[in-house]
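In the form predicted on its own, a lone chain appears below as structure tokens.
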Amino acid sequence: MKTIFSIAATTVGEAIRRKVLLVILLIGLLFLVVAPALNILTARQERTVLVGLTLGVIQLTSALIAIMLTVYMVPNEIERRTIYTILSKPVQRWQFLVGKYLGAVAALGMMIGFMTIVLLITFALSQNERHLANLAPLIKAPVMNFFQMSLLSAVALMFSTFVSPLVNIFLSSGIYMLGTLFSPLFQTLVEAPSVNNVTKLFARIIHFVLPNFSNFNVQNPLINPGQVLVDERLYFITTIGYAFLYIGILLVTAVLIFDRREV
């Protein structure tokens, strides 16, 4: 574990020093700060738009950070030949990948946490909100967003073991969009009684294989207080459990591919 944590700590330091990630983070923070400028709306509309916009900014920013942070990890180590120095020590390939992933997730968590703090401050100042109890529900979406992006990082890391960074960007982005926009569609096809069995089977396979990123989107109850989850605690536990299970499968796949690759 000491080896894994050492690689993870080095990865966090590298992430903090990468200018492109800091630029993406600063742009996201800028949007969070200027979001309250939408004061031409009514009080009800302003609150709804502010919550939806700021949470959307955090999700988009963290997705960009997760992809840009992860797609270059393995290729950069191979290109700079630093991987030979690392693997020449008593470091197994699986330890290298797991350490890299944990470092990426730690850096991602720090950046999402920072954006969440800015979100709470911005919302408190713009809405003149003094009660912490009213601000606490806003934390739920970024927390689920962290697990969503941890899953996306695992997808990008797995692809980074056998494709170039440019191809990986398109693959990871495409899977994220499909898993966010089309997973509910595939679920509807599976449950619809009017759909034929062949289509249902195809939809069931795609829905099973494709990471369901849409499950982590819990913004609607925050934007529309009238919408509530039937059992919020159970939903959060099962969704986070799904993330851990899928991440584990992706990491095992990445290790198996990387073990067979010549570097």
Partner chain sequence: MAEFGWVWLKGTEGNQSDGRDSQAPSKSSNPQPYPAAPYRYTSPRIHTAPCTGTLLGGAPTLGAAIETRKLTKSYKRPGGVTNVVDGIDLHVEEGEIFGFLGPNGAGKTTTIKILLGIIYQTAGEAFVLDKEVGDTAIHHLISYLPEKPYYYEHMTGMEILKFYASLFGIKDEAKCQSLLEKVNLASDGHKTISQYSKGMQQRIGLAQSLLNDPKLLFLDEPTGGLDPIAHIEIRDLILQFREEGKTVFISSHELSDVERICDRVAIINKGKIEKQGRLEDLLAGGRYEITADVSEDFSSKIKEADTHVSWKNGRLIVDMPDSISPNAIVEGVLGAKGSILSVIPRRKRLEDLFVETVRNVQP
The other form holds:
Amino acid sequence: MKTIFSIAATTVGEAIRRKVLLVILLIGLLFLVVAPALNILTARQERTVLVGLTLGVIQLTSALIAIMLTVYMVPNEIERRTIYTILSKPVQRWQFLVGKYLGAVAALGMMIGFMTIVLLITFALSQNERHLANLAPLIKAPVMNFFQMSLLSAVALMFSTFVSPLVNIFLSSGIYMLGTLFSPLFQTLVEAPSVNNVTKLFARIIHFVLPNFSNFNVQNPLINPGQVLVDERLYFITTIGYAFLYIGILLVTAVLIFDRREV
Amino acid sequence: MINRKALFGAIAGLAVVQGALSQNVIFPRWRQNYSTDSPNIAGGLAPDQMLVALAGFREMIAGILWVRADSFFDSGNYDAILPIIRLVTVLDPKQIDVYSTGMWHIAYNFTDEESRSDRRYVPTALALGSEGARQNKETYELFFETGWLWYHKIDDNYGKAVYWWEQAQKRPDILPARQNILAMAYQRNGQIQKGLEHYFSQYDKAAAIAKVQEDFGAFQQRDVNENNIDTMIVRMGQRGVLGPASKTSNMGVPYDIDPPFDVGFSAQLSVISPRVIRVRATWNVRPVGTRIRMILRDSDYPNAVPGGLNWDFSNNVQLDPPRDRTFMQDQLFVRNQRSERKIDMSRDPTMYPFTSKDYTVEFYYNPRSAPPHIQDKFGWSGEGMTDKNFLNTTIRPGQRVVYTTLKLTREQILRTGQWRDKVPVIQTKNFELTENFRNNDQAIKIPGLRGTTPNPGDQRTQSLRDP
Amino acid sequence: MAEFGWVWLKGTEGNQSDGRDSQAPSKSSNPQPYPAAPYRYTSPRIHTAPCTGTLLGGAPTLGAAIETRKLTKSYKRPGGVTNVVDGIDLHVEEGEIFGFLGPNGAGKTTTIKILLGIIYQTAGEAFVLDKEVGDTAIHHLISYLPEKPYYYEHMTGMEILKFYASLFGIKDEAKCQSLLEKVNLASDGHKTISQYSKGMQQRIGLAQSLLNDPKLLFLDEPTGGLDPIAHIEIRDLILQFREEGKTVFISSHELSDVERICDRVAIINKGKIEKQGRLEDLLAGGRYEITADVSEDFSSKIKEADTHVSWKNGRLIVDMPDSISPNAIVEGVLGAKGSILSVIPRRKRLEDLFVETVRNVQP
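The form predicted on its own done, now the form predicted together with its partner chain:
Shown next: the complete complex, the earlier chain at its head.
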């Protein structure tokens, strides 16, 4: 356990100093700060646009960070030969991988947390909101976003054990996009009478197998308030449980592949 | 060492568990609570869609979204389509059919339980149309579509229809079949001579084409225009346009529009239960085809003008209509010289929120919107029509219309306070409850182009039939 | 001696060649750092099948720090299968400094990686400190300094040491400090790695490799790319290891260093071990060159075998093997009233051996 934490801590230290990630984070923060001034889609109420835009910025920024962070994590260790000094110590490969993953998740958590704080400040100032309680529900989205990104990170880590970083970027982003966009389409596809059964089956399989990132997207009621949410607490618990389950599957797969990998 | 086989087995097992959990437990609840296509969400855009859009593949996303919107058209989830239309047009302003379908849908498809469309959306539709036209100046389509909204949906300010259709007419790609209707707009706008001229120029074009291109379509186009010209000239003759100075036709009898006919309008409105009203009206015209516009709106409804709205007050597409405002528009159909209609607004509280204190009920009749057989008597601008009490020549300059208003309070319409147990009845001063509204002699008989039922005591029809 | 019994059992199954066990001296009975030739590893040991485990091969020779048998690593390449390491038999005794030499791409690093369990052999066996490779338990006893290593640049020297120490489960700041002193970085422990020079990085690498007091160190090109001063510092540190009784396995092509510090060497080329043995044995066969001022007829008196005589600028030059004493010729010259100008022993250099070996196998 100590070994894992040491590796995780080092990974965090490195991640929060990586320039690419910092630049992405900075751009994200910039967007958050100027969001109130962006009248890009002013067709809707100001707050609606602001909530949607800022939560979206956090989602996009953290997804980019998650991918850029995780994709290079293991290959860099191999390229710079640090992995040799680590694996020649009494460190099992699974410990190395899990440590790296936990480090990535911790770094992601820190960055998402930072963005969330900026988000709250932006809202407090631009909406002239003095009661923090009114802003508290907004935090739900970044929290779920964090679990979404942890899952995405696990996907990228799993791929990083056997494909090159560049391919991995496309693979992970592709799976992320599918996992986010497919769910809303899925139901329409399956229920539409005009769609043939083979397509429906195919849709079902994809929906079944792929990590369902949209499960973590709880932004809509925040953007369009006033609807009745059923069993929200239970939903959050189940979905976080789902994240752990899927992350577990990915990590075990990653370990199994990495164990046979020649580094 | 690791037992790989056991782990692979465990992974396979867990993969099934996660799939089942996601598809059967989480997804249905997600759909219910958080999905954009959930009916209880007033059509927000999923931020991830926005993100992907912002990330750059605009046209692609626009296409995907439009396909998605299509499925909402099927399911009737119109609220969800609105933001998609907005986003798609923002992403890909060259997608003309999104504009045209979108504006049509916004103008016509938001309806209440009794199929009255939500007029609060009409400015949005118009704004979308004019934006689309701005973005797609090279084609006639959105100019035509926007003109159509003015002509058909708003059905009042025909000058705007003329403006848009003249613009459409300037685009070289306009279809011949779409050109003729500009003449109708000219007529309804009171530009009778221009209407005739348009028909003539259309005829000339069609005839020239028919000469070169001898096929059915070309001949038909030419013949339709010829027929239109014939009809129009006859109407102009009957309605006194061709020789207005003499006040009589060359046969020595007055034009059909002379003397003006008193329509004898009166109306009564009672709130029979909360948000349910019954309207009774009298109208002396016996032939069917009369539709009296009735509006019930907030007295301070933004941009309201007598008989309607300043529909194109803004060029910005406003996806959220003023949801806290009420604007109900309907038509009273006249049969047997009277009209009675129950209007139930209780089932659509979102469309008729009734949050204001005071309401205005408007009754408005403009012969320009009337069908030709009635127009034949009333003329294009109401020269053949009058009303002892409610003739109005000011709200539509140059036109003689019937217009009056009644006042209603929130308490009355919601039946609260002192009106809880008392049916509020408001009416015009001249309204009297009777089964026999008028005797037959007072009712007008429409002359018609090929003669009509002889009107006792009226020599004109006779003389027209046997010159 | 659990292994012993197990070995013996395996031996009775007939999988082992005869005599191996009797050759294996117990650690206590063999205090010598390295045995005399013939080396034990040369005893024939025939494996009938490529092995990846102990099932067929059996246990290692006791007391050997490293032992490999027919160790092979092959990769599939577009043109077919390439053996990067091709059936090598290595034997490294405890307490010696072993030089693993070879040109670039000979298979040095691959062999080390196999020995560390970072990659897996295709065939053959490898044992490190009596344990089969892949057992991370031995990682407590060994350490590795990779070629041109990189350390997390954001960390200070001290943090790096603490990090690696934590991987061993060691939480001993004093030890880290003493290691910093040992590698002469005591005053730079608070600087980040990004501020370190190459030599300092190499030294912090050595420090981290000493954290667990390893019995066996693998050093991959430890002096590569360093300036002369850093070079000497590292070399001195390695020599210090021998005094501490550590086994050091150096992979290098810095031959002068190897010659100076190694007890034994193996030369690998194209995946195959070409030469292996004590440095002094491999470099045996030097010559003397005697230059003398003497009358020309003296040359006919020189009868020693393998001796060449030549004249240059009127001086006699005798080139003779160092197995023969030069005294006879020196005395002869003096007896002939001549004078000896110089007697130069020409020792064989590792460089010569290396070039000779590598050249010989070139196609």
